[in-house]
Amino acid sequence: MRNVQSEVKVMRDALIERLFDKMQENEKIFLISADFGAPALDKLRENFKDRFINVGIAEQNLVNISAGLALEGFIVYAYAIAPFITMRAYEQIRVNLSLLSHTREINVNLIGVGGGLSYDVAGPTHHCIEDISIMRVLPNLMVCSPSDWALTEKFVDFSINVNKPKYIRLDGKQLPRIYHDPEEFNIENGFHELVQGKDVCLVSTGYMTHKALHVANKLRENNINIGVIDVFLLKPFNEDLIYNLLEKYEHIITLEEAFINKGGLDSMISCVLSNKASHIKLKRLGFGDKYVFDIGSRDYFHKLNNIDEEYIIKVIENASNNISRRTWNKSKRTYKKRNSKAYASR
């Protein structure tokens, strides 16, 4: 089990610092901002004045300029707050990136800071629980959802070498490191099994992977071993590869700071199970069909929407109890069948 309480860092800082190093090596890289700063950005802006552009509070123009630069062969990172870059500029993303990338190679990387409930106290206008669904629906657009800053750094290297439009969804809070060995997983697989378990598995993305690991740690103390799979590439998605992991479990529980039943992580896993004609039970945990207008912390919103640790543990315990009952009933049926055959043969 991993120690998830060390090396705390903000994802956007890790990404900008990694980009700074890459911009020193590669003169084709541009960073475009929609009047959105960060402490780590000051050094980059000062050193690369010819390849940093602030377009102002104009996310639609941010995408237009990024697409134009990409058509000239540049590698572009468009940097803004997640709900605004995805929803305010959705038509521009659809036309200038998704449609255009069918005919031309363009490397535009949309960096959305504040996925899920990162901006918890800012209210529903700044919450971003629609982005996974709406960005996944666009053809030829990759959707990336790293769970920690170390994985975010790895996505920078990945994004430079893949000439496709991408949406990279970053959490806005400081988070501890999950991944310690950069060679322990293949980013192109799209997921990584962080904890091997038995019977029940949590499949999560982004911030919720931290919550999944906390839950797994708590249950481990009570000798309940559950699996944890972190999904960091939400599109494209290797169905065969992930099913090879899922098929050893009886219950799958998806965790996401997003609407459920609307094309997000839960829908992806549901499609995998359906396409494989699997009998694995699926439970979806996320946001229902409503916005939250209360003012409070992230944990408070999680409790309101039944994605807090206490509720997740209750769901897991119910699943485990159902498995135990089925196993017991199956054993009884096998026992009766065996004994009835023995009796009939007398």
Given for the second form:
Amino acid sequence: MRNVQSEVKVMRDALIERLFDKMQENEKIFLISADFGAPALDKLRENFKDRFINVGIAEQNLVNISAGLALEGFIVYAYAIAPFITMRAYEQIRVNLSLLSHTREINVNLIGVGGGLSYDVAGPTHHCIEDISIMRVLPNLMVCSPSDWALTEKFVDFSINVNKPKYIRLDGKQLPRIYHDPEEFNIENGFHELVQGKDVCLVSTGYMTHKALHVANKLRENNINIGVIDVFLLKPFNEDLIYNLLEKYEHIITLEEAFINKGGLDSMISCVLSNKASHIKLKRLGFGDKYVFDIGSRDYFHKLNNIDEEYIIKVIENASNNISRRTWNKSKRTYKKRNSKAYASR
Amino acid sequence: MNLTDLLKNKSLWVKQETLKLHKRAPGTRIASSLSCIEILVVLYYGKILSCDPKNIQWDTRDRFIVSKAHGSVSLYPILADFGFFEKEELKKISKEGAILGDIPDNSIPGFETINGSLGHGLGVACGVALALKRKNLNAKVFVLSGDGELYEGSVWEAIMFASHHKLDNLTLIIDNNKICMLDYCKNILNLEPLDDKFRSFGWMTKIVDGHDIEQLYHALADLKKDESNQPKVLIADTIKGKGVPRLENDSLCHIKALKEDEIDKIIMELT
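Same protein, different form: I have the form predicted alone, so give me the form predicted together with its partner chain.
Everything in the complex follows now, all chains and molecules, and the chain you saw is the first one.
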């Protein structure tokens, strides 16, 4: 396995650097910010004075200006802090992106920096655990949630060519690279099986995919092989395609830094299983119906809300035990049946 | 026939047609749709707007964004007359399968954007105006808004943006009928002095009688030509429910619908 630690990066820097290159070759690209920056942004705004605009702390106008530019054929990246771009400007997104793109092609990419609990100690206004649910509701809007910076770069290339409004949820922290060859799969499939496993599979998105991989590696040392599926396109998604993959597992555990039971990744997977009348067991891990007011690190929040590694492992072990018990019961039933048949034939 | 007479005749015809639309679709906001008729007539029949119904997305067309969508049912007969869609559609308004509903949307040929929700038009128009400048196109952007929607904070975000970016290809027309849904604006939160507000935000302002064809025509023609590095606002003082005595200046006229037989009588008495 490669040494991934040497390849850490913040997703927003990867996005801006990639955009910088793309803006050099494509004069149609604009980057509009609601007074939100990044070290990597300084070079961009210096070089593209005509195509970088700061609308001020005004997310509603950020979306409206972006929609107007996109109506005229420009490719727009609207850049702001995740909870503010999605929730302050929700009706602008609904009316001027989701509804408007019913009849007009508009390429607006809402870049939300700080999905989940990236802004850990900044407190609950800066946490963003609603966005996946509320953005998935809107027709015509794509919802992207890359788990590392390499995939983020790939989403830049993808988004330039897809004339639709999109929400791209980025984590705010420096994270190691997961994908070393993102060219090897089709991003439009929406997910990738990072680890092939048996019986139990973790299905995660964004930052939590790093946790899922960590858990899978830990368990492998004890000869427990669980699967890990990273979902990076939450809308649209191909139900058949993902079910083909889920089908080989007996127990699915969804993992996200978002509310559960309210339309997030968990609900998406639950719908797939229900539509397919599947008997696969589903356990949802994420945030319950309350906000996080505690002060501390991300790991601390995870512990308080039962999505920390220790708890995930416990859930997996429970699932594994249930599976072995079921398998044992099943074999017992088969044994009885066989015996009774044998008896009858006598 | 000179232009003024033509525009007056067209205004009368649009008024009649709008009332007929209201008879077929009682849910249409008649009072709001009556206050902006002369503005719409001057824009289209006065050829202030360059548009081509045969080539709706023509690159150098002037963009007209109707931010007060609920109060623009009076644009339906004009668009039909220009050939944006079949006149037969006017008869089907709000019926099953029709393209025209109580509130216009972007699926109707001739409407650039969707504006059933108020306070969105100006921001989107700013984006369009900026885009036209970047594309070096000489086309202009006109926005029609009500005065009541100025209560939306997002409008003021756009007002600041327009002057900072010197969007002199942008003209906002305010159908200043002074009444919201429940009361006169002055009794809700006073918006006046509107022109001072816009001037202090860096806009060029002009006030006209919004039912006076000649004043409207000259003001809009002048504003369209002006290149003073400022966005422009035309405050058109109007009467909500204009032409229908029982609606005019009734503080609750926004939500009032007219009865069928009453409409026939009003149409006959229109001048």
